[in-house]
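Form predicted on its own, single chain, as structure tokens, below.
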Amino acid sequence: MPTILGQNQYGKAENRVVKITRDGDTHHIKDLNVSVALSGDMEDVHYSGSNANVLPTDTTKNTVYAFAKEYGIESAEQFGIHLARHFVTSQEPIKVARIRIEEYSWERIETSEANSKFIGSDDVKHSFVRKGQETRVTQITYDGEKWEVISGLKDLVVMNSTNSEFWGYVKDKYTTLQEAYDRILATQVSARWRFSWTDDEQKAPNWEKSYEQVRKHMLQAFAETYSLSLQQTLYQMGSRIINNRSEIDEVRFSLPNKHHFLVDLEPFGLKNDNEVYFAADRPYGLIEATVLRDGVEPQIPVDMTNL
């Protein structure tokens, strides 16, 4: 039976680039992991091995580093937009460029006043500690006309030590879980949000401010929702973002329920009054859902594993 070529793409994955911007004695860091995927007129290289339309993946790697110097890194989104536009407009065979970026955050180390007598604490503006809260991500796709920007974060661990319940659920002969009227609610947030910005005629969002504000509204909704289920909390987090950020049309969450179970201390003659818990890492409940602006069609993939 004859075969034909299906969807295909190629590029250089996980290009680690660190850009230091020196503003006098004050330095700023952008730490990115950039993956480039290109697709277009690539039938010949698959069928006959002709590389006539192939831009080497090594060249895409070099472009990432050169662009960090030429354009700087204002934001992960803007850097990805520069790259995607370049590959599509400079290489005729390339029809679609997809740029995926992870950003690792750093915060400045505050020096002690006692240290100032040696080097001057006000002069130390170049020392940083890697933040461990979450990884920022973005995916930019460009086909020469339309943009799709999906940003987000992963590995953001949050907890409410009270104001959470879970009861009234379906019970059958296999149910052993006891109803809870005061429980710990904890999860490791993986979230993606899609921007309404799709073409160069529109004013682009302030990418850095948007990320900060989306994260703020997400966390505030988590903290301020009296939760009867993680699903309810998820919906409130997404709704808060949509209602407060006009540039966002769609949000998708994947929330593993990081279970905390009360430890039975009665064998030791002790009463556990919601004080001591066992933190279980698996198995875990996995709650996933999309929250949309009314009238908007979903476009974020249901499976965000590789997004």
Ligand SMILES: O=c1[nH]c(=O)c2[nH]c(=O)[nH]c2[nH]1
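Worth saying up front: this structure is predicted, and the values here are computed from it rather than measured. Heads up, when I say rigid core I mean the largest set of C-alphas that superpose within 1.5 Å between the two forms. Numbering follows the first chain given and starts at 1. Compared with the form predicted together with this ligand:
Fitting the two forms on the rigid core leaves the C-alpha of residue 261 displaced by under 2 angstroms between these two forms. After superposing the rigid core, the C-alpha of residue 241 moves by less than 2 Å between these two forms. Shown in the overlay between these two forms, fitted on the rigid core, is a CA shift at residue 57 of 2 Å or greater.
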Contents of the next structure:
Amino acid sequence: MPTILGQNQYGKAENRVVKITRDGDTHHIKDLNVSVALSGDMEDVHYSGSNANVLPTDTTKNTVYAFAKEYGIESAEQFGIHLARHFVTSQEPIKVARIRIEEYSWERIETSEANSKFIGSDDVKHSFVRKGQETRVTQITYDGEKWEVISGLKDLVVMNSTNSEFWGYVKDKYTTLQEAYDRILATQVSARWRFSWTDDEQKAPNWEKSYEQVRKHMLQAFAETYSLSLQQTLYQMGSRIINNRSEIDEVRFSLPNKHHFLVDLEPFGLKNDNEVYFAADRPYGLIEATVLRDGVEPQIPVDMTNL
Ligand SMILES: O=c1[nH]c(=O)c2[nH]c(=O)[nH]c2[nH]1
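Same protein, different condition: the form predicted on its own was shown, now please give the form predicted together with this ligand.
Full assembly next; the chain just shown is listed first.
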């Protein structure tokens, strides 16, 4: 049966690029997922395997990261227009470039009163929470006498674009990680907190207010901690909650370390001055711990934060 090649396209999909722009100590984030699809004179590679017209998908990926540095990311539209024009005008065999972009929006974390006096602003200038992500959860258990209420949230994504280091760790013959003195710290918070309330329904906490306040303290601790490890930041988040909210006795966190790797732009003659990052989705470090009011027994199950 004779066959012919129909519609075809190729390119690198889902290039996760994070661009940090520094305006003094105020940082701005652009966080995109860029997919490149090219088409044109591609019969030969399909029919015979000749790659003479094929710009590698790897190159399309590099172009995304290099353009983030060279031209910046003003908007997803502007960035996509730039890329599409580049592929079509620079490579004769490429006739059509389709660039699809998802953009993840971030908003600034509002700072605590104490910190705002210290930094002279209502917002931490390098701390962000991703918009529209989190799910609030709760579990109520009642045995006819006692109540147990464990509430929490999942999928709350936060990032500090500076004030995070990681160094001084154990090095064995398999260690290749370079020490970091200014890295991005990002995580997708899953947290559960247990209320001390167990009996008289009249004395139950104000659940709505409690949630709002716990979330606020957790975010502020994340934003305001100068971090030497995600473990340290986790402990600060937990203790800020316990210290400010008398209704909570125990907090458990599961914090994936959402790694952001600096892209090596040197092969393209560009210097990456902590600006362009590859946001990796896996593998990820997973940091988990419980923070307790001194003297109380832990009751949140170890795996509950993974649900
Ligand atoms: O905050 C961190 N904690 C770790 O335990 C760890 N391990 C690692 O490779 N990077 C990091 N970062």
